[in-house]
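The chain below stands alone and is given in structure tokens; this is the form predicted alone.
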Amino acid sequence: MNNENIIEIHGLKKSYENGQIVALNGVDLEIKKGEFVSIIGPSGSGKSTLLNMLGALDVADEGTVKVAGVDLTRTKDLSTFRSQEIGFVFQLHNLIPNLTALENVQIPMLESPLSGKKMEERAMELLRSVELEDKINQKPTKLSGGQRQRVAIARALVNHPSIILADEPTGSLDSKTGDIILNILKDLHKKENVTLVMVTHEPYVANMAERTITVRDGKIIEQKAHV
């Protein structure tokens, strides 16, 4: 981690249904390059909306969202930004069922200038790093929940993103498998020098990060560093 901010949010507001549901109500947040941050809060607190804002999956009503040097409130081409800078890991892995693990990991690279051979090499490298080299030709239906989530992590890293956004990555897994996934994320965060922002509702999971941000009623109510 260094002292340069990779995420800067100021006065962020977001509501839905003509203002009846206030998801974010004046959020200010800075995250350093290479930092591992968890965002915790009860259901409906605004934590997933905040993550969606960071990943350019939603747009602000008010305020500024600057990620990896890009002002998302002014950028028209959000899809290019997402493919180049952000890797997503969701609670439900969102793999394509009729493709193999290797093919699923290669999908984000299809718009890149890489050759087919280079894409396959990068996908293989990441599947090895999550200990799935023996499952590369298996389709998701033949994999366990933990294995599917490992494929999703490999896919998230394939384009060398500067930020990984993980939304409840262990939410659908048993505790033992969840621990394996968390340790893989932590190891890859260090090895790939990537900024990791993880949403969770479990304090135990949140405490694995370097810093925990607590969100309630659309506001950040506490920030706590872990030694």
Ligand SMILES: Nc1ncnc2c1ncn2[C@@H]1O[C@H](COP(=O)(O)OP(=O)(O)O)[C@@H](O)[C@H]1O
The other form holds:
Amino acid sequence: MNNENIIEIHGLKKSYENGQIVALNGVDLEIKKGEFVSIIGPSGSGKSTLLNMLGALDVADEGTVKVAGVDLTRTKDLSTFRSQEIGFVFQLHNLIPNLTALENVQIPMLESPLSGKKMEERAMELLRSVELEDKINQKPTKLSGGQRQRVAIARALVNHPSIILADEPTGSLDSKTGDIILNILKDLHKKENVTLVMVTHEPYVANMAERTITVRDGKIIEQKAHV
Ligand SMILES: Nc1ncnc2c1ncn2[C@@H]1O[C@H](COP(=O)(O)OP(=O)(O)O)[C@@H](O)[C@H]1O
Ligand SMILES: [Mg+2]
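Following the display of the form predicted alone, present the structure of the form predicted in complex with the named molecule.
Let's see the whole complex now, leading with the same chain.
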């Protein structure tokens, strides 16, 4: 077991609207490489803000955020950090409607030095791993919600990220389809030893993780390990 922290947050504060809305009010958090952590809490408690900070989609007002050895409060090239280290899976899949599944999965690789052929091969490999090899030429409107989310997972993985950040990844799906998506994420975590941080508001989903962090009013109020 690797004991290295891949995520270290200290004294993180973030507010919006000139300080009138405090989203995060002093968060300290450490996550180990390869860990599966869930973040739970009521709506508006700061879960998405916290996840976005980990993925450098938002910047801190105060405190330090260190992810995969990079101090995000000091780094200028956040987009390179994101494309190399982070795979995002959102509640709404954010696929591009006029591109096929195969093309959507290739988007994160477009800045890479890979040839077109190599990119296509990599995208195929991932679409196969989420069992969508027969849908590669379909556009998102022709896919079910679960299939779209599988494309989004394939896209998140395409650059071999060290961390997957998933924000309510089953929030727009029925429970059966949601379970399929959760199993894909869980398998990935197990097989690839990728660090998985997943936001949810459902306790049974949160309990699938190795550890659950409860957020309330912008603070971590509880941490619980699952065995
Ligand atoms: N871009 C933003 N502009 C203004 N307020 C925001 C923004 N993002 C989040 N907030 C506010 O910050 C608080 C925390 O939001 P969020 O992190 O999205 O909560 P959660 O994901 O737990 O529902 C909420 O009060 C929300 O309205
Ligand atoms: Mg949210």
